[in-house]
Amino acid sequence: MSETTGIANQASSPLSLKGMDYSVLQQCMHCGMCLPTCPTYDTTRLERNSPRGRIAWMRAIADGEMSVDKAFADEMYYCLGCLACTTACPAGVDYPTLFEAARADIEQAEAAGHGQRDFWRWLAVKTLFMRPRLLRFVGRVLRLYQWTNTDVFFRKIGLMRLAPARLRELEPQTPRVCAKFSHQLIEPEEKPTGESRYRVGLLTGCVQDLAFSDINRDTADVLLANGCAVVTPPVQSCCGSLHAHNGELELARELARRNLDLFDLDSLDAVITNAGGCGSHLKHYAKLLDGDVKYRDRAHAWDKKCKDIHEWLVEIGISPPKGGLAEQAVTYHESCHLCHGQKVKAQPRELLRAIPGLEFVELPESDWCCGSAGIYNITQPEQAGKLQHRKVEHISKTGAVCVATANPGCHLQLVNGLREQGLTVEVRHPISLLAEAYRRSG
């Protein structure tokens, strides 16, 4: 076997607890600083439900003292993966790598069970989110279902009672699909009316493309208003975060390669993401493709140029909008992977404070998980519901009429939680508020 082939095979092999650099497992000092920040430990007060307990379990598996079994699988899928522990950790423990390796081991060992789980993983993770055109087709079917009020009709006549109980619970939480997707709203390349100071690529996402394509249009408009020419490939694949966080690392690598092939990095100053969870994964393609001879250098270049939209605007210096919005109190919920994963905390607040007419009100526990956490609200509805209720309670106490958040999962979780508690608080992306202010400026 040639050296090149060996490295490529190494890059495509699944990461495992036993196969990783042992020093990563040794980083945890067992100090307990992570415990007060962990939502699951806060709920149960059980050591095994804490980052420290989970890492001890992972190390025991790496040492061959314990096996990857159903109990370990249940625990690792009870973890939100919110990364609050990484912010609190004084030792810099690389929990994201441990977390993804543990889930990869679980899927490799088939320790999480079979049956319906296998079908839904195949349908969502391995099929729909690997095929952007198929995902858009399903989105259009869902849009027709919603636009014709078939969903309301089915509920009215009681047809939904025939569906499985969990499906009945999830159906009302289905996001409203936009009438047009991102490629129908944004040209492949758009230039500002004045001088182009920068040229950037825009990532449109998968769920973001279907349910929040208007936010992608707003993002393009804000970039144009700040002197950026915007390149937006019309057919984009999922970033791969869903796959990496659910033990499908090889699929995550395949999607990373697709995204790297999609953009001419040499011609771009930055690649922009507006979804907190996606951005946290997108900024680590170099680690994901470490050892891949063909893509390694390109992945490192990608990581340097991949920027969250708030981060980028503050970095280049935002052009303040001349017009403002109607006077209103706005608060801000932080996406876990934006604040803990990307360490982007001050920039969204800075942008919100730059919009005339908005009174910014700080949200208590703004960086505490809302319970969305990818598909956590589907797989762990009870715990997700507790976190959702806690978050909505804090929002209601601020007196704000609008809550801003920068992640599609958080957005949906807040919309559903506010509706269930009968609160008329609007949920907006910070960039949508900024885009509206620019439009009012003419």
Second form
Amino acid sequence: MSETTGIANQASSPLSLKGMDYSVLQQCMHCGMCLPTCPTYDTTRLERNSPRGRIAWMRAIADGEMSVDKAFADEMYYCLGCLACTTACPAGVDYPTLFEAARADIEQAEAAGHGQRDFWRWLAVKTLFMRPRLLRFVGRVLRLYQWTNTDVFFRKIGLMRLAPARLRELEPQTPRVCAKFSHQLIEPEEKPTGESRYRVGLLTGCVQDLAFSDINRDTADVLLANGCAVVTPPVQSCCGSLHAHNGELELARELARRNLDLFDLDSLDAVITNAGGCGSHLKHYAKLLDGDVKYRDRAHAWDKKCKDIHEWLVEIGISPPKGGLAEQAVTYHESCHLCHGQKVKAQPRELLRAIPGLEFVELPESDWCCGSAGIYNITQPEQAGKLQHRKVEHISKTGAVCVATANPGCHLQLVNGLREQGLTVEVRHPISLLAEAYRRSG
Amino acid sequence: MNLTELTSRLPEGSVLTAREDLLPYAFDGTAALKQMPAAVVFPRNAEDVAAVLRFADEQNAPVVTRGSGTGLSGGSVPVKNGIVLCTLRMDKVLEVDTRNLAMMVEPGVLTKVIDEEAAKHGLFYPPDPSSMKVSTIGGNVANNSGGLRGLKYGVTRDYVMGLEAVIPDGEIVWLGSKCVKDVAGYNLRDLFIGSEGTLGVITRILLKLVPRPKAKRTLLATYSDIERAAETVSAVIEAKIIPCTMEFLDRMTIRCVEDFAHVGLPTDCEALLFMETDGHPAVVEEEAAAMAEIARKYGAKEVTLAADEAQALQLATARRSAFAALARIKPTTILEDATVPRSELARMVRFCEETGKKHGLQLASFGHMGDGNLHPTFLTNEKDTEEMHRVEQAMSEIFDFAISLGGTITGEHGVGLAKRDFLPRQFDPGSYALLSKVKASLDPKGLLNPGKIFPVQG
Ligand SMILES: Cc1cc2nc3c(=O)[nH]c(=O)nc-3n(C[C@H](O)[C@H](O)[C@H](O)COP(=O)(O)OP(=O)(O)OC[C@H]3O[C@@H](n4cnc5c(N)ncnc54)[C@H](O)[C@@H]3O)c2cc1C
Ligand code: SF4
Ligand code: SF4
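Switch from the form predicted on its own to the form predicted together with its partner chain and print that structure.
First the chain shown before, then all remaining chains and molecules of the complex.
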């Protein structure tokens, strides 16, 4: 009885550094083992930009020694949220929870200040990514604009010069929007040709749906080729990771509930995600909805069934593709939230190695953040650019003609980075390469 | 202290004074010790260091030198309102001399980088504290750090041929040379090794390198009690084999490490020995086989050999995480490093266990069994003052017992703040007075790392 009351209270009081379980903060024993893996510490070599320093600052806030101010907000928005520190930390510090609590405190205190950053947050977090249909509509317009070459025209006549500086810099970076969205490519329910071994739900994502709906089609194809019936609701909500990472936990909860309502979990063996960033958030709905009596149990069931596509395929065992790709060297960049967030490291490599003709080459620092990090490349362009450059440098040294990666943010970051350096390396999702191999199997 | 004056004497961007910038320098790797400094400075070379020390001398400001702040005795914990001098911007490898097997480095170079640099030339820098990915060579020299390879290769001291230091009045001194033999004057170089930042700031280090061993074999042996593991270690050495590494972990440590690293350690045994032999391939094979046989003879439940280099590395990395992994159990992890002559190790381990039990404390143990350096670790909560009191009591008994066996209160972490008050127990009054005299003559004003090793005077 008392337990339920406690949890209910927790739901009404938002996550905060002061209110949270103190032992999570105490867990950091300041050994420093995480320092060399933190990209921001690597850049500045200042402790405040390190996991150990940030946690100390959070603890000082919880202890009432420091307040949530602009400086803290700047620091917490300089943190990439890449979670490399969680992989490195032997003490098992729960950095994701600390990170979300800190950013929630900042939004609560409105410490981050207003202005441009706010505009982007508002546009992305509170508007576009809350409304799937609106997002698709914007995607349509963007597509029209790109497709008619209006973008080139605008750029030529210098109209872009009128736009705010950030927008101007970003404009050539915007993704090429796909001709069709996922629901136009994938039927609500598709069955494999042979016997169905499993029945799975497919999450189509937001950016993935907008810019990479073909990857969603490929995912469905690979699942079908491995005996999975695929259920894909046509209008899906954002997973809410963007919101949780930007301190908007209530919005994140609302989106989680929508997703739970959308899928009939009992009839599914798994719910599949193919975007590393989404997956690492999707798998923790139970924690997010801990205080929600109505949704709590379903969230638990959801977490158990939610699987990254690579993880799922290796778990069920794939039928090796008979057809291969043209002989080519392929390397692999790990999305932070796939490798550090979900600890899915070996599976994508295993799948790539299973493709005939493909020569797998390791990428040095493959698990080092590429700088995309949600909307980080918009809010922190300088640091994001440094990381992008470092990543592209490594990719070019491998000699690979293609780099595989399993997160839309990374995908775009790599495409843009490679283009800026004038490199012709192709960027693909591992599952797209696998799908291609199956298609060639006939 | 006039911070504007300090800032003006150094290149731009060398001094931090904002509260939020200072906060993360208020502690090192030691549990429950914290103090806010007034400023953190980042010198780029010995001249900058000299400028800071001269300023400190003028203003009577205490200076605490810091590398990466991974120390476990509170050595780089600031003095209230003092200056922290951080060496991380002095991070250049200055020379690798393959003819004299030596390397000249600045103090802020990370330990791991030194070995990587040596490896490029087929050479080897053996001291490998578990923190080597993070710790600086300056910190290693100042603490005379050990590591996993102490039994065969010795500790940091055995690899320092010379060093440059800035002493409290701002003078820059060079001690030592590239000569294997050098008996000119007092050996002051050795005085600075292990001086914990209390005598001067080390600004350059000349390191000795050795040829890189061509082969290595890694073994794991599990035991149903710690005595058998200790007996195995003695028997291996008696058989005239000097492995480079003989580490042990107790049940609780094994569990925590496995929880973190997922390398498949057996969690159903009381003790685990992690052994490595390196050198010529043929000798290594022979020794590994002999070690496995001895382990079995002395009651190992299971002996396994690492399949390849990658697995061996994985196991070593897992072992290196032991201390921090123990933090999974309780909020505060208090680690000691009482050390005894190897022959007394089993007794020491048993005593620690009993002492923990007697005081109703949770205790885990691991350590470097080959060199008698033990890490009894209390798992506690610093917020629980009553329990912390019992921890102190138990610690005190453990130190006394170690001393009574002819051991020492610290094998590799240094005295710092944490063990300062126990130091007089290990020395007779005359010897302790001599130690204090050395400090007083080199740092008469007591401005370098005051309160460490010795209580603050007056
Ligand atoms: C997880 C973990 C594992 C560890 N494993 C080991 C181990 O296996 N063996 C071992 O021996 N230790 C170990 N340590 C302890 C610690 O890493 C070592 O003592 C290391 O040498 C400290 O290096 P640092 O750069 O962090 O120095 P700091 O902690 O910053 O400083 C340590 C001391 O050296 C002084 N100092 C630093 N640089 C200089 C300089 N340039 N000139 C003068 N004085 C200086 C400081 O004032 C301080 O007294 C471990 C620590 C951790 C957290
Ligand atoms: S986050 Fe983990 S690895 Fe980093 S200092 Fe804290 S305990 Fe150590
Ligand atoms: S999440 Fe990434 S950037 Fe942030 S502290 Fe951890 S390692 Fe550093």
